[in-house]
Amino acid sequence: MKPFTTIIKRALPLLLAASWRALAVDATNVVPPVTARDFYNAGTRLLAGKKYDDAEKLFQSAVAAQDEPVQPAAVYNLGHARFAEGAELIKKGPDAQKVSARGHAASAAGEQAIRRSESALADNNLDRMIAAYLEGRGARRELRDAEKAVAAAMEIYGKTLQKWQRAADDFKSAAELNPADTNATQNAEIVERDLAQLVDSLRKMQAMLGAMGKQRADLGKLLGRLKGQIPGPNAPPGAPGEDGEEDDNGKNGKHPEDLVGQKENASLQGKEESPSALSPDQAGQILEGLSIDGGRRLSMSDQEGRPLQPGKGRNW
């Protein structure tokens, strides 16, 4: 593993460049930041202005400067920015309840179409086979579209998962740097509970995606059998190749473990960032009452120029 000082030296120019771009949108900034304190204060202003991505870059620069008095507050607010970024992703993304309802509706329609197709084939009734064929084709399209909607929601949840895992690590690091900061420990616990619920939601979506994929494949086989039993002159109209569309089961499915995110070379505190160790059993035990709507406000170090500890540190 490369020495931490080497990692910081290589990362610092990139962080500074990103921070300068972030400050370009900060109209309140008058003096270009130079010190860790400057970057921290500029980041805090952006954080208060809900410019979370830009604030994250500035806090990273503040942390990279390795200024001991500034470090705990900078790491703390870095966690706050990342948590807020994840909450914004969910807020702006697909409505999870609507996506789930659409999936359940498509699955119910698919199950009904399967039963009617099997029954029509067993009775060898032409009219019923034609009706079942048409119903099955529509149900299959609904399943395909619902799968895409669920996969899109999982993509957003996966990105949020990455942000929240890093935020939890940030709050834990802040607590290690300043053991007297009980807010950091409390925030880490809040984020980990939301992480557990997020993992639980991802697993439920994955299960739904797998079930719909199986239904769609089963319907495809039944449609082929129905089409083979319906005489050509009686065959319903349809787009060429529609009944034999290639299934992509397993290609669009996203597993929660695939969405955890990649380890970085090293965090700015000198420790490797790793995925939160949440097992499926732990994810299934989270409290249902927790909300992931971004409305919760974590305790935040939001005062510029305040000493990090009463009576100690520089008078900013």
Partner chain sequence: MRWHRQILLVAVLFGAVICRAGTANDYFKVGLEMSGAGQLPEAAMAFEKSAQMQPASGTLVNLGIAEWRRGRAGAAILAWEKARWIDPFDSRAGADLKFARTAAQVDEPELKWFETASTWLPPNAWAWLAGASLWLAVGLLVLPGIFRRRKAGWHSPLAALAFGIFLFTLTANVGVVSRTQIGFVLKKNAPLLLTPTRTGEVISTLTAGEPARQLRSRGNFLFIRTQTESGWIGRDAFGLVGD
Contents of the next structure:
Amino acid sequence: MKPFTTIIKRALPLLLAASWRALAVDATNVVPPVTARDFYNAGTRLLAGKKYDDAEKLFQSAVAAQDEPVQPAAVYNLGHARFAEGAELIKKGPDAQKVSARGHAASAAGEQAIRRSESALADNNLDRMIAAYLEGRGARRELRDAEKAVAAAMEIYGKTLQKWQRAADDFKSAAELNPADTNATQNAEIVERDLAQLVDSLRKMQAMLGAMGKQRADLGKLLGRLKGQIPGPNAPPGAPGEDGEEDDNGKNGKHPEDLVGQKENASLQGKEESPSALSPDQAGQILEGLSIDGGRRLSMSDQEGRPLQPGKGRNW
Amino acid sequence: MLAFALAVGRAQLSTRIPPGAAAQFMVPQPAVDNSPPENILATAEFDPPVVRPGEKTFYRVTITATENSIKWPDKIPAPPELRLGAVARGQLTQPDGMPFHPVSGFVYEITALALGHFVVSNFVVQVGGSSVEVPPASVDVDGHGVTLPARKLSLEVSETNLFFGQPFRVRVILPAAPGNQIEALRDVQFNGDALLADRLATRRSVETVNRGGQLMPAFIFETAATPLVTGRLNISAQGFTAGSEFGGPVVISGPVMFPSGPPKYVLLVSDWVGLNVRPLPSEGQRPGFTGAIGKFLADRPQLSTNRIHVGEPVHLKFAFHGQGDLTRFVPPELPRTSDWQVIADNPPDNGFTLIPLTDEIQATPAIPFSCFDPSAAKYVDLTIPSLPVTVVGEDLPLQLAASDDEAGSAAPLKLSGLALMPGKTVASLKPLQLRGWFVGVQLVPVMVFFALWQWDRRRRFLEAHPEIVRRRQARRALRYERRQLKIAVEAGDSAAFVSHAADAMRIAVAPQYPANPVALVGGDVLAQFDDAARHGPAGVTVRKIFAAADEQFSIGAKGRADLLALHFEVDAVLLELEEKL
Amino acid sequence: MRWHRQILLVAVLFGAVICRAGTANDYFKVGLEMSGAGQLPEAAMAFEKSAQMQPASGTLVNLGIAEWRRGRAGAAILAWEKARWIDPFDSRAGADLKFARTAAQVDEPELKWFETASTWLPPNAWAWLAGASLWLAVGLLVLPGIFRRRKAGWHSPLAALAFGIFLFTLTANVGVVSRTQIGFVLKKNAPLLLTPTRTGEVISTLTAGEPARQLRSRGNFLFIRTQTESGWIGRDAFGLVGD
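Mind pulling up the form predicted in complex with the partner chain next to the form predicted alone we just looked at?
To see the whole picture, the full complex is given below, headed by that same chain.
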């Protein structure tokens, strides 16, 4: 009786553990990861399946487990996941070309409206003042909408910037943990180049936003003056409060001080670098350069059960 | 070609493009007049209309339409006696209220090869899909007549041997027309591969120039240009004469006359000038090179203060001046350092705002910067040196208010005073438990106890086996007796020899009994031998020695010298007895 | 003649110790002067040099005071902990630590029971006590038999007492060794990194003076565990007490 009791006492905990683990298996028959290697393998599977958010979390867990053999590969793939997340954000975000074109169109309309308003005020012609006022109001609305669109695009770019900054640091960390891993060093350089382009784009969008804001403010002042000149009976109809200053602080995704320390593309010496607003062509070219084309695929560590061997990964 | 020198030693702070200057490019251009074709005029002329054989003249066609709308023929109907050069083409937007009226010019440099009167007949060009006729123009090639020189521009460059990216000054000179009448030049452009002209560094002036030994006023358009390729580069200039329409501010020196009446827009060209552009050397490049080419000097950097707190900004101002184009001067890049947060000033200011992130900093970071000196063909280090600073850490309280003492009176309210003596000292903060020698020292008592234990064991063993002690003592005493024997033999003392020999034999056999050696006799010694030895030489020797020893005790006994000869036999006997021990 | 040589060697060694002490004392005096003149960075440097040459509790207390007055809470707390390490009976170090932790709002390191026991005496005292008690016990048990003396009535109880002291000192010695892994964050807002790399992801920032235990090291980074989290920190941002 006594040996039987002893056996039960010793075997019971093992039985319970095994049954818990069996219960924990989900419908897809995947055992939840426990060790660093498990997290890494699961993350790699998700990375291959383009589930970058979940893959990032799993890789973070793998890194946090502080398992020396697994950590360099986990950090490397974490960089991949973050970079891919940032690229996805840009892809899913507003079309940068359209936003840029919209901004320029609104800016051009605003400029025209300002000129017409100034001309009408100078001529002191009532009909022209009314026409200029109506045009100005429409142009201001357009500017406001365009500013919102640019701000939304900047927010997306700002989030991408944060992801890519972290991705670049992850690749550098992977290279530091495993100096033989030249892929990590190369990837870090590539991400930094993309970051520089992104920062350039953000600065240009910021400049465009600032220019549009100023234009809207100027237009607002002119509209105010026009309205003051137009007699009450002749005043054009409009929604109340539309003429008021809309002081939206423009919740941009990125503030100027956040871009401090970011390395821009160094301007070529002697090359004319106009700080003016971008033309649609210029903006399109820059933003096009950021899109991931089909010809460039990111190499991933897709070998389960073994961390990526240094030097054997494909070049980015 | 006249080379000219820049103002030497002109101190010029590095200038950056101010936002206002760039704003002019933001102004949108007004609409261009696209009149129907019937309003398009075309004129053609030779300038000069009379030349000598071998001299040059220019064939100019002017059309009031945009250049892009004109489909200029590859070949024009020129007689074979006129050798045509490459065509130069340009467009001028003629200001005439709103909208602008375009004027396009086409110029050929022609060399007359023979005497005679030559005509370039009329021909048709397509302008915006319609046909426009270019009227005929004629030139007389006369060997004797007085000819006027062709109107053309002069192109002067400050350097012909350049490095890639090195800015240089370009002057386009339009000498005054007869009567010293100055005409402006507009829409000046440079022809050549990969040359970038800097519109913001343009200067227009009317100055006196030396032409063929004759001083005359001239309109000068001066700007900066930068080559963007290496190798042999040929450039020329072209521009439209524009009467008194200068299109911008102009500096006038001396008395001048301007033509009256509406301007005549004529496209003029210059001769080609060759430049030799070398690549920047890659060896010897210093860190911080941002493309500045010239002879620059760095002023001493200035720090707004040298004592700051962590997190408090300090401004570092720097300036460069010297010979070289500073219009496009790219300042040093932000230094990368983990101890400082660095923010660059907005242009046109030159400086950095530095914020220390730790109180261990003792100096600002050195900012690498260098330029390339084209005259010496080497890079020059212009690194902004680090300046000493004192960074004060956060202000920590030296005493607490009574309410801060959460545990009542458990925590003191202020720091203790300084200790006046060093107090208790140790050799090292590393504890003895982690030092190898201490662990080694613990082995000493182990070894001592072990040694004691071994000694006790030995002692007990010897107590249990006394014969071992006796035998050891016998061997020791035997060795002593043998030494005495040897001394006695050497001294020839037979009595001593006999005495020691007998004693030695007794000592050798004593442990066998065991007995006190003094109590043993010769028979006891003989008993240790077998029968054969007892009756052999060993037995004889033993008997002789003991007999001699017994005789020595009698009164009147004399020593027997012949017994000394027995010392070899005695040795043999003693050896045999010792082996039994 | 052999004993002449031995005396000469001892004299030379003693002279070296005295010279070294003399220089450490000089730095101590310089530190006092600088502190009095308000030259805190120089005073801290002088006290630090003195402590490096000859660690002393008073020197470290003064170093802590100089560091605190120049705004470096982490370095001050570490210096006082070192002073208490050398001399647990030095009340100044203890009082200054209590004050500093209240002012800087940092906690004391959490000690296990055997580590707490090890703080009752200086670390080296436990080592000598362990050795002495062990060999006393062994000697009392073994030597009478070896030297054939009759065991007195007090031999056995004394041996048992000595052995008991030895067992206790064992735990205290383990505590001493364990406490050498305790350290303090030196820099304000020191980043705690996920990986031992310069560009590692920052998990959180640590307060100057916060205690932590070093678990392992890699290159220029140490893996530490605070009371709430663990991660990597630069060597220059963390100081061990027993270092």
